[in-house]
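Next up is one chain by itself, shown in C-alpha cells, the form predicted on its own.
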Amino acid sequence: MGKWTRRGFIAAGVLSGGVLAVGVGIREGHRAPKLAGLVADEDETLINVWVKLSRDNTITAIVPHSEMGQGVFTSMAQMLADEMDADWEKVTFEQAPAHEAYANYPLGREFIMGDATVPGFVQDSLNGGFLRIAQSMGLQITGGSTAVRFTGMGGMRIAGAAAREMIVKAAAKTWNVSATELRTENSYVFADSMGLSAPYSDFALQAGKYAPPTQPKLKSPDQYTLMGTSVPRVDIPSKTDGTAEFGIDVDLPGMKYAAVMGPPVLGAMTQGVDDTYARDMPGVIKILDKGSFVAVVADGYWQAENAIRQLTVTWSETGAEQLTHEDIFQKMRAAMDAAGDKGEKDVTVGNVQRAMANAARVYEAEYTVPFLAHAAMEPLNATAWVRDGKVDLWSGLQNPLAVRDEIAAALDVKKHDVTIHNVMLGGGFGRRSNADYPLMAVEIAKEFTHPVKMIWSREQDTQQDWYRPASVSRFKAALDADGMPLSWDNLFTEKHDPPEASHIPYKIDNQLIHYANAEHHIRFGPWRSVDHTQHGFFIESFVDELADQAGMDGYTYRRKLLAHSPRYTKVLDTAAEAAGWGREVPDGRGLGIALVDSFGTVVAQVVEVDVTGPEPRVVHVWCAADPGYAMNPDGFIAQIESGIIYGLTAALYGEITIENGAVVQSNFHDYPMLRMDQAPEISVEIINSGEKVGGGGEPGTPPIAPALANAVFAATGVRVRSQPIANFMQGLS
C-alpha cells in the first residue's frame, strides 16, 4: 500500500471518513460517461474525464485553465500526451467547460495532500471528496503557477497514464491476450507476438466503459518522450496569423457596447448623475446608474466612451477623500510602531532578543513598495446576454467556473442557465480572477435584449483595479564580529499569500517574523507572484546590505548563508559563474545579485545595471533556475523572460499614487511600461535538479527588483530602499 505520512494519514481519515458517513456517493468513479454530452461529438470518445478520443485517432486533452500567454494549453497536453504514450502530430486541446464537472480538483489535492502517500483502496474516494471540495469552491483558477506543478503532475499525467491503461485493456479484450503482452507508442497498441497493431480509435467505445484506473503507473524522467523536451506551442499559430479570440475581439449579431466609468474613491456610490449633454450624442441608447458603477450603452464603443466622458456624476463620501498614499504609508507605519516585539507572529525561532544583547553591534533597515496596477495590454472586457432566464458571457477569464456561480448568485438564476464563453487572455497577472467586470457586464445586459459588449477604457483599467497592496517592511539584525547575523528580526504590513513569502532561505539560528496590519481603502488583488514580489525586494535589498556590513560582495555573503542548501547553493554558483561575478565592470555598472524560493521554483538572478544616463538601464540579466524539471524548457525559459520583464517594469516605474483618495495614474504616460528598445539582454540556465517539480509563470519576477537595487549600489554606492527606483535615482540627480 505504500508508505503512510502523518499528512497522508489526517487527510484519508478524515475524507474516508466521509464516505462512511455518506455512503459510496461522494466517490469519482467513472464520471466520463455522464460528461460526454457536455464535451464530446457524436465521433468523439471520453476515455476519462480529461481525455478524449475521435475515430481518427485525433487526442484531445480537456484543460482546466486559461491561456493568458504561459502555454498551459501546450504544458497541459504534452504531460498528458506522454503518459498516453501518443503521437504529439495528433494531440490537440480544448478548455474545460465552466461546468461543476469540471472543477479543477486535481490541482486542489495536490496543493493540500503535497507529497502524502495514501493506499489504492480510498483514492477514489480521496479524488471525490476533493471533487466536492472544488466544486463547492468553484475552483477553475488559473494563477499561483499552480498549472503544471499541480493539475499536470497530479491530474493530466494521471489521466493519460490511465487512458493508456484502458486503451490496453480494451485491446486485450479484443485481442483475447494479456495486457503484459502488449506495448504502445504513437497512438498504437501493438501485440508483437502476433504481429498485430492498431490504433487507440479502434478501442476506444471499449476502453469508456471502465473505470479509470485511480493509481496508474507513472513514467520515470528517463522514460520521457514528450516531457522534457521543447514541443512547439499549440496557441502560437492562432496568434500569429489573427485568428485567436480574445474577448475584445468577440462580436455577435445586434451586439451593442458599453463604456463604464467607477468611482474616484473606491467604495463611493452615486448620489446623482446629471446625462444633459451626453443623453443625445449620437449613438447612444441608454444611460445606466448601477449605484457602484455608471453606464453608457451605444452603437459603437467610442460613442459610448465619449458620452460617458461627458457625464456629470455625484459620489458619496467615504472618509477616504483627503487621503494621499504617503498617509497611507504612516497608518501602516503608525500600526508596526504599536506593534513592536508584539505583532501577529510569522516565524519564531530561538531566541532574538538573546542574541541582540550578545551581539557585536544591530544593523537595521527599512523599505517600501507602492501599490502596483496590473496594466494588462488587453483592457477589461466581457460581452453578455442575457435573455429567457438564461446568461451567455464570453470573456478571458482566469477562473471562470467561480464566475459562472457568482453570475448565477447575482442575477437569482440556476447555474446551469449560465453559460460561460472562455476565450484567450490579453494578460491577466491576476487581474482576470477577479469577477468584477463580469458582473458588470451582466448587470448592463440585463436592461436588453441584445447582447451588450462592455469594454473598461485605459483609465479605468488602471484606477478601478485591485492593487498589488504597498508595504513597508523594517529589519533588525544582530551581527557577530564577522559581521555574519545571528538574528533576524522582520516586522512588515499587509501579509497576504503565499504564507512562506516572508520566510527566509537562510541559515540564521534566531529569527522573529512578524506583521501588522493597517486598514485603508485601497482594495487589495493578486499580482504576479503576490507576496514573493513585496518580500523577495524586501529581504534580498536587506542581505545585501549585511554583506557590505561584513565587508563581502553579495554573493560570498549568500553562499555562506547557504551552505546548509546544495540546492540553493548550485542555483547561486550557476547564476553567479554566468554572469562572470568577480569581473571589472566599465564605471558606471555595476553587479548585483539575488535569490528567491517561490512557487516551487528556486530562482538566482544577476543584473548588470548602467547608470551613466539619466535613469538606470538593465543591460543584462543573468538567470538560474531550479524548477525541479522543465516540462517544456523553451516554455519555461519564456515564462521566466516574461516574469523579469514584467518584474523590472514594475521596479524601474511601477507606482500608483493615490491623492484625495482616488488613484493618480490613468495610462501609459503615467504609469509606464517597459519599452523594447529598453529590455536587457536576458540569459537563462535551467537546473533540472529532480526535486519536486514548480512552477514556472509566477518564479521569475521576484528577484528582479533587489538584484537590480543591489546593482544599483554596486554601481554608485547609493542603497535603494523604495521603488520605483528610476524616481529614486532621478531624486539623486
Given for the second form:
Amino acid sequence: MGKWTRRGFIAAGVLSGGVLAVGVGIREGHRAPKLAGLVADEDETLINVWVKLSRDNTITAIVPHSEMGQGVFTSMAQMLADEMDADWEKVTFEQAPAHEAYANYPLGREFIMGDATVPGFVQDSLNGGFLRIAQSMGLQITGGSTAVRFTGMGGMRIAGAAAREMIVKAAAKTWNVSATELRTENSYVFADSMGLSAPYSDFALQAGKYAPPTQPKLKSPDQYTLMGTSVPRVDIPSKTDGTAEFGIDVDLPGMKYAAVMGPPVLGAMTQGVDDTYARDMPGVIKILDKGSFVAVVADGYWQAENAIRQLTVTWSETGAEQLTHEDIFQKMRAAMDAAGDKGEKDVTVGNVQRAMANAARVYEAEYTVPFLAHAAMEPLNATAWVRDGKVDLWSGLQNPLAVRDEIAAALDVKKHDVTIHNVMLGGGFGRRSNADYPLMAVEIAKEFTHPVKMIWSREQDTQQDWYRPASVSRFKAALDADGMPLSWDNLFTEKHDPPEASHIPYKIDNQLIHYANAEHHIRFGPWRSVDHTQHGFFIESFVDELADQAGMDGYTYRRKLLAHSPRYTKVLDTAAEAAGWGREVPDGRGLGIALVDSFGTVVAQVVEVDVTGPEPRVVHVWCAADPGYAMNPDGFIAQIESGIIYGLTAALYGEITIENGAVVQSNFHDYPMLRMDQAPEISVEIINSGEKVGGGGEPGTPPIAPALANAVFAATGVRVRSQPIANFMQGLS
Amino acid sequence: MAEIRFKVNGEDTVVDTDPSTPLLWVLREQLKLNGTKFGCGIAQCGACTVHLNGTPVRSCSTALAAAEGAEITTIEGVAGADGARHKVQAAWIEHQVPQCGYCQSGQIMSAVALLRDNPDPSDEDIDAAMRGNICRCGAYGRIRAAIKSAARA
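Having seen the form predicted on its own, can you show the form predicted together with its partner chain?
The complete assembly is shown below, putting the previous chain first.
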C-alpha cells in the first residue's frame, strides 16, 4: 500500500506543474481561466482538472483517454468516484479535450521507463527512447495499457481524494466546525454532531477558491467501495442499440465523402493520375492528386469508392519494387550475421562466453514471426472541416493532442485554431495512435469550404497500415549436465518498445540480450502489446525447448527458474492448477504453457489444443493474471479475453506477406480472423497480489502464441518456430 | 436513378437513387441510420447485417434494388414498440458483451434472427449462425453466453 501512495504522491508532487498535479488548473495565475473555459459549462465550478461538480450535485470525471473498447470511461470514473465518496448514480464522464493541460506526457514517460526493475545502466538509453516515442507518439496517449495504472492511479484517484478534501474544508468553514468532525458519503457532507448534511455542490464555489492539497490521503483497499467491484460499463447500452457514435458516424451539414488510395509500395509518390473514366462517374465532385495519395470526393462514399477504382495512377519507383517478405527476412539475417556477438546491447549479466566454455552442451534455435496488420473493425476514417483559418476534425484517435499539433503544422495555422472532436474508436490496437489518416482528411478538406468525411476501404486499411514488424530471433543456451541453463544468449531484430520486452523473467546468471536492426520499407507501428508479441513467442518457445532438452515438462522447468519470484510462481501455479496440468489428455491433444510479464501485469496461460482436424483447434485457455489489483474485475477479465483472441487470431492465421514491394493481403478473405466457431472457452483467474497496479488491455496477448505452440509440440512432437501456426501445420501434412 | 420503395423499421420509405447502390450506404447516408456499420464491403465480416423480410443479409453486398417492396429491419428497429429493449439487447448488457462495440449491431441482428427461428440453439447452431460476424475485440464467449441467456428469457 505504501508503495501505491508514494507513487500517487510522486505523480502529484514531482510532476506538479505538469499534467498530473491535482488542481493544476486552479492556482492563481495558472491557466485556470483558460482551462475552465474548455471544460466548464455555466453553473459548474471547476475544482480540478479531472473532476467537475455541477450545481445538481452530479460529478463529471474528465477522462484524458480514448474509449476503444477497454472500458476506460468506466474505470477512470470508478477510481475518481471512490476516492471522492461520490454517489455512483450521479457520476458521469466526459472525454478531455485535446489540450496541453490534459497531456499525459509524464504518463508516457512512465510507460517507457517501466518501473524500478529496469537495470540502472540502461536508464540513459531509455530516456532516449522515451524522447523518441514522445516525439513520434505525441502526448495524449491511449496505449501501453496506461489508463488504469497511470492516469487512474496517479491522476484520477488523487483528483478524487483532493476534491473530497477541498469540499470538506469548505464545509468546515461554512458550518464553522472542525474538518475532523465531518464525514462524506454518496456525494454528501455530514456533520453528525450538529445534525447537518448537505450535498457537495453546496460547497463547490468555496472549495474552488482553495489551492488543492498536494498529498491527499488515499483509501486503503479495505476502504474501497467502488474500486475492485465490477461496475457495469457506462458505454455499453449505447453499443447495443446503434446510438454509440463512432468516427464513421459523424454527420455534418453539407458534408461530402472521400475515398482514398495510397501507393502499393509504401513510400512511393504519384507521377500522374489518369482520370479519364473516373471524372464523369455519377456523384464525382473532384479528383485530387496529393502526391503521397490520391482522393476522390463525391456526393456519397460508394460513388467515391467506385470512381477511385477506375483511376490509373503512376507511382514513382522507390527501389523496393522487387522486394518480397523473404528478402526482408534475408536482410534481417544478414544484419544478425554481421552483428555476431556484438549486437546493440539490451542486457548484459555475468559472462556468457565463460558459461559457454563450461557448458555440458549448447542448444540453439531460431524463430520468426511475420508482419501483421491491425484490422480494427472500423476502417480508418476522419471528417474534416477547414474554413476561415480554422480546422475542425472528428475522428477516433488514440493520440488526439499530437494530431492537433500535426494538423496545425501541416496547414500552418495556430494550434488553438484546430479543434479535435474525439469520438468512439471502433478498435484501436495501436493503429489509431498514428496521425497519417487525420492529416489526409485535412489535406482533402482544405480544398473545399464544406466538411468532407474520408473513409478508407478495408483494402486500404489492410495495405496502408503501420505493421507489427516481422522479426527473427536467435537463441543460444549453455546447459549444465541436468539441462538447466548456465547462460542465455539472444540476438534479435526489430527493437522498438517497450524496452524491457526482450528481458526474461527467469533467473539465469549469465545473459546477453542484443539486437541488430535491418533497414526495410515496411513501416513499423505499435500493435497490441508492441514488442512483447514477438518476444513472448520467442522467449517462451525457447524456454519450452530447453525444458524438453532437460527431460522436464514446461511447467516444472519454468517453476525451477522462477523460484526467486513468489509472484511469478503463484501466477504459473494458478494457471497450471486451473488447467489440471499433468493430467492425461486424449490422443491428438496437448497442453502448453507460457508466462509473460508485460505492462506491469504477470500472465500465465495454459492452452489445450486438438490437432486431429485440418488445422489446430484451441479447445480451452486457462489464464491466471496478476495486475496487482483489478479495479473492475469483470472489465479486466474482458480485456484479458480480448487480448487472448487477438493474439490467437494472429498466432493461427495472421500473416502479411510482401510481393513486388507491396502488401499482398487486402481484406478478411485473405487476412482471416478468428470466428465464433474457432473461439476457445476461456477461463480467467485474477490474482490481486497488491503489487503496483498493471495494465489490462495488452498483457493477455503475448503468452497465447507460445502457449499454443508449446501445446502443439505436446500433441505432435513437432516444434513450431514460425507463425502463423495454421500454415506451419499445413506444411507438415 | 430510380425511385425505390420499401419499409425500414416499419416506416414507408422512398429513395431516389442508383438501384445498384449497396443498401448499407442508403441506410447510412440517405436515411441517417448509422447503427449499421461498414466493415469490409465484401460480405466477410457481418458488421452491416440487417434483416430483409426477416432474413439476415449483409447490406454492404445487397443492392438497393433487392430491397424494393421489402421490409428492412436495422439495429434501430429491434427494440419493442414501447422502446423496451429486445431480450437480445438486454442479454448483451447483462453479459457486458461489447468492447469497442463496432461489430455489435451486426452481431445482435444475427442473434435476433437466430433466436426467432431457433428458440433454443445448440452450440453448433450458434457457431453456424454467428460465424459470419467478426469481432476483433474477441467477445465471442460473451456473445455465446448472452445468446443462451436470451434464449431462456
